[in-house]
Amino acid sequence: MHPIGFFDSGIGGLSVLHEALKKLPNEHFLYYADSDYAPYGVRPKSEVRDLLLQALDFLAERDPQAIVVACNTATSAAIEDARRRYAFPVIGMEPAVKPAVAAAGPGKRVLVFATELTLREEKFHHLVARVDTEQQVDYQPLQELVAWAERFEFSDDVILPYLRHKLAAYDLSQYGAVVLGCTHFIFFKSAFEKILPSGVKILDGNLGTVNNLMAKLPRALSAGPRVVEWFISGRAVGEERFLPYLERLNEASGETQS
């Protein structure tokens, strides 16, 4: 059974492997995270690059299927070369502007929430300039939280006040939607539902990217069992080192550990 890569930078990326596992529930998966060079964020984009492309190529001598980038920096740094580098589909992510701004409603702005590198690429303000008619688009970065979801710190003492701080110039009534552009922030969810007011709606591309991998699977679902292999930077590990994390998904899904 040939496998189906998730890669992304850190842990981010099992908010979007956790997706798969309900839609995809008898597949074999790779996760590869690369936690000795997190967080992507604030490195230079031709060392992003670099540090993609060399953990596809580990995940390449495996024989995936496809390969999900579960990582919006790296998506934005590289995901043109990953294409040209593989015979199999490569799939990348992309913050969720387009239907945030159909969900916002009439008059309302939309916020997006993203890395500092995601915000300075021309990929993220093409796909700004496709969709945002109305000029109702605003982007903040929120890179610390990457760094703390790695360190697992989500204590409200801490993220509550650094949240308001970083919204403080912003009045976030006029908003009827958030985007969380990067896959650390969903861990995060409680706490932007804690700060905004009620009625915004908050969006993610991860069931979009998830549905767009199944479109581009090349072969018929497969019959199981399910397998997932971890990795951390080329190393094999346990599934213990991402297992918190999971954990924390099922619980703000209401689900239980299967």
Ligand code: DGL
Contents of the next structure:
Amino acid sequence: MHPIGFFDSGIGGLSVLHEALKKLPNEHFLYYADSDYAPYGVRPKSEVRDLLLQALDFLAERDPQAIVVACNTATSAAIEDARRRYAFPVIGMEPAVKPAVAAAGPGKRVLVFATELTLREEKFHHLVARVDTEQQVDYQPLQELVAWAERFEFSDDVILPYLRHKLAAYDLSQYGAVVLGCTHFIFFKSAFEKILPSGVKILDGNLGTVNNLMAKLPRALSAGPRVVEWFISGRAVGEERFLPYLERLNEASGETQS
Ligand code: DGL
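What does the same protein look like in the form predicted together with this ligand, given that the last one was the form predicted alone?
To see the whole picture, the full complex is given below, headed by that same chain.
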């Protein structure tokens, strides 16, 4: 069976892979973290495009049946270029603004969190123009969370003051939903829950992305044992770098086994 590739600038895409492993337990996965060049969100679009295509070329040599760009930032910079370049399906991600608008509730606002590049890009502004018919969507970059996630820095002492500071200008009681529009942010969900008023829904695009992937795969899924091969910026590596993150995701979803 051909493998399924997952790409992210770093460890954020593990949150999407984690969903995929639940739904596709017997597939062969490749996970590529471009950690030498993370964070992407502070880079110019052209640089992110070149980095993405270099990484996808590497995965393409392994003859994948599909690749998930589990990175909102890289998707916003270059997903069309990637789709033109390869014959296999390339699944991208974008902030879940539409579901958030639907979930926010009457008269309530939506706040989208993502990287600086994602929020600057045309793709995001077109998306908002399409779905924000009541002018209820605001957005806020939280770029520093990416570097902290890469360093496995999740302590409340660091993260909560940062979030409080970034959100100080918002009257959070006006909001019905927030969007985690960067795959690294999923690792901070419990911190967001501590900061946001109860009842504010926290949405992400991970499950939707895995559903998109499944719709693109052939019907006959693999019966083989699950295999995940790991890569950092073009080098094959062991799973050690990634396991603590998968364990954190397991704990958050109440599972004990990876
Ligand atoms: N995980 C990423 C995203 O979904 C990119 C973060 C970064 O490298 O700045 O946008």
